[in-house]
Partner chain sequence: MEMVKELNPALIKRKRNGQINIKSGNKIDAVVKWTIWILTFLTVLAFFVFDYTGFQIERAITETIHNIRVMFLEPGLSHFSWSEAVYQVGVTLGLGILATIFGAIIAFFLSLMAAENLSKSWLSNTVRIVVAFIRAVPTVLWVLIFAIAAGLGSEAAVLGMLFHSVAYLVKAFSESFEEVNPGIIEALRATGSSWWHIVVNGVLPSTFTYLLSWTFLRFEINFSVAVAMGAAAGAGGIGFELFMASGFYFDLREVGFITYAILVVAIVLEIISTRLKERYFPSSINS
Amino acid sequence: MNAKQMRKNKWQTTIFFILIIIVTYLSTAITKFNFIDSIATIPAAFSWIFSNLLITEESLEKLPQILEKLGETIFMSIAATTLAAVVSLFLAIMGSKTTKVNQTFSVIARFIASFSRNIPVVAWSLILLISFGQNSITGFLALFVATVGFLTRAFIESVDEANQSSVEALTATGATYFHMISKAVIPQSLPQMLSWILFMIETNIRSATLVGILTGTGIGYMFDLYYKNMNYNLVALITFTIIIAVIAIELISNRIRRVIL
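Can I see the structure of just this one chain, in the form predicted alone?
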């Protein structure tokens, strides 16, 4: 790299940091955010947490009901993710440059992925809430639609990264389109796809709590109910079970990833 290029990179970095500082300052000014006051409230916040969010013997009596709702949330997240993975695989095959049938299907598949991915799962929950009301179907569909967008994009990239030589070899031998997909593309892309599916299961279990608050289902509903009733002992227990479940699932997911990759 010559001196001119180094000076150019230095100026670009300097300008970038200046813009970040300006945007940060404008954001704090517009929102009237005071960093010093926020830091000063931290001791009071921790004091409230340790004095109110305590798990008591009385709250433990509700543990079976909490675990039931937590299980409902986890299974809903897994079901939404796995069904979305099937749809996403089809869309990815249609949208990938390696396996697309024609340009029209490719554009449609990429548009569906982009549209559903760029709308947050919370927004999908509110949109579907109007149509389906507060029930588990609304939460399931919100997670499903958001997951389809993310996984389709991830699967397209996985398929595009597949080794072209095996695809060309099968095509040269007269293999059909479906043979090429099943014998060359899917086997190469499957480990990466499974990794993305596991990632989305983890993400959806976290998101399902917030979705449950909005749609009145699962562990999110229980959290919202007891929080509004100011029953902070049960709120603490629910929060603790969610944290334990997320950590356990993440550990299991990481172990599976190490095996398949």
Contents of the next structure:
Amino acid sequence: MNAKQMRKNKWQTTIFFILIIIVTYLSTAITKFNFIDSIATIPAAFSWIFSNLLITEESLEKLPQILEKLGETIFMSIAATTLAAVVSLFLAIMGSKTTKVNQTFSVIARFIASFSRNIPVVAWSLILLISFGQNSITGFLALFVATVGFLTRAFIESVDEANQSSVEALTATGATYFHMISKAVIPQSLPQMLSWILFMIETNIRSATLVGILTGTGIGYMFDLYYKNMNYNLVALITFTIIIAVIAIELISNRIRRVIL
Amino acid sequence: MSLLKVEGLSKFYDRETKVLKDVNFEVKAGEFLSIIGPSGAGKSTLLRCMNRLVEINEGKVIFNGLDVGAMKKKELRKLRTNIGMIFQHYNLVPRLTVIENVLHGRFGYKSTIQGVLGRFTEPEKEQAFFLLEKLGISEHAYKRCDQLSGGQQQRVGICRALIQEPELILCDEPIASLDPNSSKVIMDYLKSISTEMGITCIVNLHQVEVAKEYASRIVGLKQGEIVFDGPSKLLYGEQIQNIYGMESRELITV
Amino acid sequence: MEMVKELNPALIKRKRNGQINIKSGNKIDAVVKWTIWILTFLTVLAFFVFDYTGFQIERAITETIHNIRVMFLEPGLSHFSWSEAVYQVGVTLGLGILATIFGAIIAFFLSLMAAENLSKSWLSNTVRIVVAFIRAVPTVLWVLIFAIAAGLGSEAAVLGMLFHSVAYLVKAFSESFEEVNPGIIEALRATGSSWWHIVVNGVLPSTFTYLLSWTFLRFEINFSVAVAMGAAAGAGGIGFELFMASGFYFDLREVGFITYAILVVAIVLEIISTRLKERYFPSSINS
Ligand SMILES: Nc1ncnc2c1ncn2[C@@H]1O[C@H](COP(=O)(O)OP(=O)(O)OP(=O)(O)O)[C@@H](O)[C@H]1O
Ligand SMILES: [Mg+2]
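Okay, that was the form predicted alone. Show me the form predicted in complex with its partner chain next.
Following is the full complex, with the preceding chain placed first.
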């Protein structure tokens, strides 16, 4: 690198940082974000957390109810993810450039995926809430639609990565399209896909809490209820059970991943 | 009667460059034919025209009296069942077992449902073991394919082709990724397939010496045209130079 | 070829019914199979656990089809103007930007502590455990908890969103740092450079573009998080308008319009981040 280029790079870096500062300033202006206030908030918030978010013996009495709702949320995310994975598998095979049947289907599959992925899960739950009402199905469907979008994209990548040469070999033996998909493509991409499914279950448990607040179901509903009643001991207990659940699921999926990948 | 007949075959992937130009030759049943030529001459393309892994643009390929280019989906499947294929990179499904990969050769005989469910009959499985035993790799039957050495994987590839009970086996540079010892083993197996089982073999090769040693007849390809076609005994230095071009002769024979 | 008279039965595995087995029965296959079975079982079970209060399938489906048609085919605004809509999208983008930039700054320092090649193992393990803990709490809970202390508004939203941004970026950044060629670090160490010197001259130049790409990828996520926080935690922006339009005014056309607005921004961000990914990360990385 010569001196001239180095100076140019330095200039670019400087301009870049100035841009970042401008963008940050504009963002604080438009959101009315007060930097000083928020820094002052942090210690206050933590001291509030440590003095109020305490699990008391009294709150533990509600534990069975909380666990039941937590169970509903976990089931909701597993069911949404698993069923979405089935749909995504079809869409991914249609959409992947290596296994597509024809161009039109491929474009349609990618379009569906992009559409359902880029509308956030909150939007889906609010849209579905209007007609489905406050029940588990609403949350399930919202998670399902968003997950289809995400998993289709991930699965397309896994299918594309599968070794094409074995597909060629199977075609040469006189195998049909479905033989080739089921015996050459899927065996190769299945572990990767499974890893994505596990990742999505973890993510969906967190999203399910959010969806639950909006649709009045599961652990999110419980949280919202006690939050609004200012019963912070229960809020603490609920948060704690969610943490335990998410970490447990993460540990399990990491173990599975370590074996299969 | 000839088993395979190639008449005026031409092929282009894009409009400008013809990869194959008016290729004509015949292959008799039981022959061991080798196609040689420099990289990019069109050897792989020629082989893939025979079972229509690539579409034929001009001319005809006639197998057993049937026009390959005009075949419908169903006939094409039947044709491919009749033609085994062996690849330079073995083209096995890496995560599956050796025995599963061998049985993939039976898909041509299966309905979609049978194949997807992996329904293979006991005689088929026994035949698979029999072939593995014959190629000396039956002790690896339950290993994953990606755990085998290159030479062993190529033998799995041969088993997969043989279980098709084909009349013709196409080999696209079967030993290009192997060391000399494994190469010899593989070529010996291919030779005995043709002599003992009477299966016709067409083998693409890079190495002239190997072609001369094993093949009864050699076709030399250069820039998509046949520049030599005759018994391997008659392939001398001069023609080799002609096929590979002057300068590269030293490179080829080492 | 050697003549084979008969098969060696010892090499052939058979099922209980005497048929020849073609699966190896190794651990990987077994784990894959069991994972799939368990997930299937839990999915079926889920439908027995669900709460179906007020759910009528026929009505729900016909209504949804009707609603979706109105939303997506006849979008329009009634409670606010176009310029207001643009402004609200700007607010949501602003929340996302603030959370991303502050998150990246904090994550940069933490990831230096978390990277195994730049830090002590007890420190990197501590940071990792804290990060895993932070990740386990959903963002919306962080925002709501902060809202108690700071009041509903952009401060609570940004601070709450900061947690997951930091957690995500620490993981990404520290992995980028760990991939730095050990030779570079060793060479600098050999010249007696200080730790900061190594970071600034050895680590940063080779990872800077990765850090920027990861930061942008997080921004893409933070945009939809900001929409969610607007809707569920009253953080304002287009998400809050969506919440009002659907839950308060029941104005399907407006819901449609807002959804399109979100969709357009999200797709633009996705296109940019896909480009970045293709350029800087040939193989994609989980989470
Ligand atoms: N799918 C394809 N699309 C476009 N061009 C192709 C394709 N396959 C091969 N070609 C071109 O066709 C020509 C012949 O290729 P081919 O693979 O048949 O040669 P080859 O003799 O087998 O070479 P090698 O010894 O390197 O395997 C080459 O110039 C190659 O670039
Ligand atoms: Mg070739």
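Residue numbers count along the first chain shown, from 1. Note that the coordinates shown come from a computational prediction; the quantities given were computed from them, not determined experimentally. Definition used throughout: the rigid core is the maximal C-alpha set that superposes within 1.5 Å between two forms.
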My question is whether residue 229 is one of the residues whose C-alpha shifts by 2 Å or more between the two forms, given a fit on the rigid core. no
Would the C-alpha of residue 58 be classed as shifted by 2 Å or more between the two forms after rigid-core alignment?
no
After core superposition, I'd like to know whether residue 248 moves between the two forms (criterion: C-alpha shift of 2 angstroms or more).
no
Superposed on rigid core, residue 16 CA travels between the two forms a distance in Å of 3.5
